[in-house]
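To begin, one chain is listed below as structure tokens, in the form predicted alone.
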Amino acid sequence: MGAGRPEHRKLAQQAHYSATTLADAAKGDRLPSLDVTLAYVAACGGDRAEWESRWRTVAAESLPPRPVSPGEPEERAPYVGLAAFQPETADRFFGRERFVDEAVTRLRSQHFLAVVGTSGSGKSSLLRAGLIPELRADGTSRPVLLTPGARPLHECAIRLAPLLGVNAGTLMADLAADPANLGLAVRQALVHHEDDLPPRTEVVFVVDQFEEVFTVCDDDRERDQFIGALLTATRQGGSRTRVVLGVRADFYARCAEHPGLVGAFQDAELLVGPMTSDELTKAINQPAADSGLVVERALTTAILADVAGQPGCLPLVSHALLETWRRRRGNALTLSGYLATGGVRGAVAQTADNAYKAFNDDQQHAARRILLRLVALGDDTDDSRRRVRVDEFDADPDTTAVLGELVRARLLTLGENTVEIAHEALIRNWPTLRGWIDEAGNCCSRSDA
């Protein structure tokens, strides 16, 4: 490497990693994971930043991914990739079934409980593939999934009204008058259908990204009333509905501005926490095997040394992990093929890069406005995906065809008529992106000065 060669039993105290792994990766066998590589580079004084683009170019080179076949769809991926499980896709979702225990066991003692986490940690799809799926086997639970966007209340109606059998908009007026009218419309709802539902059955609302009734509702009026419905049909005596919030940790600061946040908050939260190696090693091997594949012991190791101690990694996890699956050999995901896709800190950006190098450049420069629409900057908090309605975008064939290609590659998942940024760790992982945010943010700030 042009910045010497120091003995690598020193160099192993500079850059944190054994003499046996520094010396593995400067006899040039195979190729180093992108972490060994660049800690080996700024033990020697060498350029983090060139080495990274070289490693990048090498991996993308060693193993590409292979094509799709039409008779074998992406669907049958055993991962998901970077957005979250779903209830569909829960047979995939392995490794967190003593939150999901836990979630199950409060619920039934209170009606409300508050899940926190950070970005990354795997809270909407706890809540989406396992605790969803959890409430509807038990016959008695009608969870409502929802998520705020600019019209918390607004959506919540939407989401309730078919069972009750009534328009949106007049539900919307109804909560709107009254938060207590939440309840009581669940509870005229489950009386009516009493029939055809087993005795007790409740309504559970759950609430994912909870935080978007603050980057994304303006309308103060609007959230104090979504929130004091939620809240009052916890506590109206007879109460039949229980609800589940999916909170970003770092909104819990604005969470607590609200008073009655603050009460139902108190001895009703569950921190969702990294994954165990057990736990980790589950959701990677688990998911293979009952696809019929197998996962080398080696890549299962070299995942698990690049995320120790990195809060926030399940997305890149697991999209790491569907690209390796693009890249088997056989029926085998293999280490080789890991390091081929950048790994857990370089397989995003690596995605996201091969797919806007592949752009024209008027598609490179309307995926660089669909994106930027698409994030919620943050204020004294990590910046946020936005979710917008596809019509709001531009008709013209470059928009269709860049939001064609992004969904392709799953950095965009597409909803009832809306898109969004997979997750926020597209944001936070891909350079480029990071770089356009920054320079949106700096042109702000001089707009305002």
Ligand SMILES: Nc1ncnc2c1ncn2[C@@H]1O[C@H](COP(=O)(O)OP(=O)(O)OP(=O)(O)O)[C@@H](O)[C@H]1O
Second form
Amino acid sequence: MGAGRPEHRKLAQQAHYSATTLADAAKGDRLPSLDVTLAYVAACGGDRAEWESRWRTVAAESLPPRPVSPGEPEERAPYVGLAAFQPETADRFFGRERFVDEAVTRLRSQHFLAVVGTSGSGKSSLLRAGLIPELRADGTSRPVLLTPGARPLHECAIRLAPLLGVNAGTLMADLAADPANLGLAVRQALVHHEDDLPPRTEVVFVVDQFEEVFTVCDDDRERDQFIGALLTATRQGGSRTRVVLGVRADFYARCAEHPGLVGAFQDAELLVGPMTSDELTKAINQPAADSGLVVERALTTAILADVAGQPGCLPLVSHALLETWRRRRGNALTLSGYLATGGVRGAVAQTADNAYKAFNDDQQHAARRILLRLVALGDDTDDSRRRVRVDEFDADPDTTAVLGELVRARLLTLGENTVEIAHEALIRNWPTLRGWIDEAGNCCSRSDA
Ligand SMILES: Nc1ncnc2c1ncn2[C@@H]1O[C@H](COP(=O)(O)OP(=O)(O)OP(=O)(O)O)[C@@H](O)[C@H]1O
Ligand SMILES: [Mg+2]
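Could I have the structure of this protein in the form predicted in complex with the ligand, to go alongside the form predicted alone above?
What follows is the entire complex, opening with the chain shown before.
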């Protein structure tokens, strides 16, 4: 170490670490902890800030992620990364208990609830891994989860039909004929199955990414029919339908242009804000604890410090935690592992760059093509992800390999026959992709001109 050639026993007294620890640190066989390094540097009269920065650089370079082998299924990861939590991953979902309780309580007394929040605030996770399991557990609610997509009324019919035991095509025709038919079909089916169901059973539509009625659905008629059907079902006398919408705050103004929604939103909004430090601490520590892992206290402290004053940081935290887990030491999630991921600010770009660099030239071209196809360029809103049917991509080996690898890296998520960018945080935080988007945008505007 350039900070001097010390006598370890003497130094040990000043540094409050044993002489053996200091001698080990000086050997350079493996990276000592930051605390030991700084104690050593201080005892030698070195510059702490300079050595801390050197230590972080070395730590970042020295910990490769564990390769994900087929024998170690990723489902066992305690964190879900960029993707939203799902009902199936509810056992790893923590920190939103307040909001889930509030949503459940309000749904007892009202038939409509709008869960509003900025992109990445955790609305989908809250609805899918928080609210839906609670509703299922209460016995009298039958949640129906859907995202509107291009054909929201179709989607509604397809999701509801199996529950009612009817044909989706017939149901779709009924819904299109009259918005009142949604609530009527629900009531009819519940009465029909009365003997098999707990008394007062209700259907709860959970419509996630409701803003897709504006961004993905370009059929004004179907959009109005869908919204009309949902709202009418909540208002009919004897209604046995409740509706929860997850809406992005940047589409609030679009909702306010719809007279029916304006009425429905009155006194029915639940605004999802950032987590408190305690909630975030729970979201960091509890999933690990439940998997028999420990999180170094210094790691939790570092994450809390890194996200302070950063709204919209949740996807970045979630991804950094997954990558830190991949770099765990034994059963410990460590600060050095976290720093090696690039931390909250850098982990997404680092994962994406690593995946991209591992591709050959043809695959890199395929990756650019695929990712650009999965981005919807926004005019006056931010660029957003676009859900694309898997069969719309060429079935050539490069495309297939790239799609598979990006899904494995959890940068893309697969739905039923569809693929999409796991979260828009990838678009905002991966400079390579941003560069492609800018090039594509320039190229379009040049050809438009
Ligand atoms: N309670 C939580 N603990 C840890 N991570 C969370 C939690 N809730 C959400 N996340 C993470 O935050 C990110 C965003 O979550 P989610 O997709 O639910 O947000 P959203 O508000 O629906 O975003 P969008 O508006 O873009 O659809 C995901 O990476 C998710 O895993
Ligand atoms: Mg969402």
